[in-house]
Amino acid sequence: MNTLQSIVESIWDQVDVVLGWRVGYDPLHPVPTFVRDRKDIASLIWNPLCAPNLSVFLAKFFRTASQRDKKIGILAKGCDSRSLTALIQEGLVDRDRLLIVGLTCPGTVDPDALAAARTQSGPITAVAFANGMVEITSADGVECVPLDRVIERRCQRCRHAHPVLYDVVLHDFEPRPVPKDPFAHVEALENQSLEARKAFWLKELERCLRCYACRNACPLCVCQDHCLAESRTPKWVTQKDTVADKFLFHMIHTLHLAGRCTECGECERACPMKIPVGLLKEKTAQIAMDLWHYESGTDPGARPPLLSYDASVTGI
């Protein structure tokens, strides 16, 4: 039976580095890791707590890789593999230099939902997943929480729990079933009146800190070093703490991702204020599907609709 470690061992001679996750300050909080030494393969982990989309590191990583004759290995859930595909489509990542370890995904855990579901508070010593349950061992004992009860919103609407692009795949978990209506949250908001929607976004965006965590966590937001949100020439957005400026930033961010967003939900997961900014991108994804029957990040050979603009076309 393949394990994560046996798979990475089998590809090790082909790669310069492997991007994955390891245990953080406790087993409930995995963190991204870059494995460059064979002895560190044992530190790699994969479970529903491994939430960060590792493809966010790739665009910069390709420019600084030390051994260009070797590939870059990366662990990828379904949503992560869509982001990889979109980066390949846009020429930001070279598919020939990637070695993708695909991971079937049961959904990732919402830390806030898990904290609310727990009854114990002692230091965590171990976490395990079996039979649809999260089993947490702490100084207080062992407690079990149903995984479905603590799944992130983005995973409840995921249509690609099985990776869309990979070289080798690990079947450690049963993929989450495809939801009947992945845009149910967007439609529920749209069914409200214009005034109600305006009030919703004013209330939500008023809490925005302009920390840009949503932008920095986005795998497709690759021009953040020259982001117009911080540009002074031209000056599109001021640094004033007004809802109008916050709203303008989020609209610009959303429109830059129109037809490109792979719905990985990292923007919403990374937001320290828990603002549902993913809804904005989900709406553009829904429009792309309705207008062009295009689902971003599912076909490496496809040309994204908004990258096929032809200035010679008249009548636009």
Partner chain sequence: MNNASFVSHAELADLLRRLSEQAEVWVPTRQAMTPHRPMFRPFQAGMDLDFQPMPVTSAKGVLFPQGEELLKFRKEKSLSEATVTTLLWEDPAVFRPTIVFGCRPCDARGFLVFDRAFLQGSFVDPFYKARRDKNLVVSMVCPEPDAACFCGAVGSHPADTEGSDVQMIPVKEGYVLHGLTEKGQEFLKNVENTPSQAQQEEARQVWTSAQGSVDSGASLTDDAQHFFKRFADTAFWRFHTERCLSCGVCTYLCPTCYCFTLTDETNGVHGERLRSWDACMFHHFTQEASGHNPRPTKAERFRNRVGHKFSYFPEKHGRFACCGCGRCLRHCPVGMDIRAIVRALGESEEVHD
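Owing to the predicted nature of the structure, the values given are computational and were not obtained by experimental measurement. Take the two forms, superpose them, and find the largest set of C-alpha atoms that agree within 1.5 Å; that set is the rigid core. Numbering follows the first chain given and starts at 1. Compared with the form predicted together with its partner chain:
In the core-superposed comparison between the two forms, the C-alpha atom of Asn191 has shifted by less than 2 angstroms. Core-aligned CA deviation for Gln120 between the two forms: 2 Å or greater.
Form predicted alone already given; the form predicted together with its partner chain follows:
FYI, this one's just the chain on its own, none of its partners or other molecules.
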């Protein structure tokens, strides 16, 4: 049977580096790691706490390390593989230089949901996953919570828990089934009155810090060092701590991701203030599907709609 370690061992001679996850400062926070030494393969892990989408590192990697001749190995959950595919579609990374280890994904854990589901409060010393349950060990003992109850919003609506693009796949977990209505969250909001929606966003965005973690964690936000949120000439957004300026930044972010966003949900996961900024991008993804039957990051050969021009398209 394949294990993460055996797969990485098997591709090791073809790659320069493997992007994966390892244990972080506590059992709840695995962190991205770049394995360049064979002995570090042992430190790689994959479980529903491995939330960060590693494809965020690739565009820069390809800009700065392009002279190397070996491939880059990367672990990719379903949604991560969509981001990889979108990067390939846009010519930002080179498919031939990637060795993708696809991971069938049961969903990743939302730490706040986990905190809410726990009945014990002692610091967590170990977490294990088996039979759809999260098994949490702390000084208070062991408790089990169904994984389904504590997964992130992105996972509740995920349509590609089985990776869309890979060279080799690891089937450690059952991929989540496709939900009935992946746009239910957007629709619930849209069904409200204009006033209610405005009030919703004002309340949510009021606490935005403009830390730009949502932008920097986004694998498709590739101009982040030259983002117009911070450009001085010309100046689009002021530095004021007002909701109007925050709103403008989020609108710009959303529009730059229109027809490109792969719904990986990293923007929302990265946000320390838990602002559901993913909803904005989900709306644009829904529009791209309705208008062009286009689903970003599912076909490496497809041309992103906003990178092409077709005079016959109506309804825009």
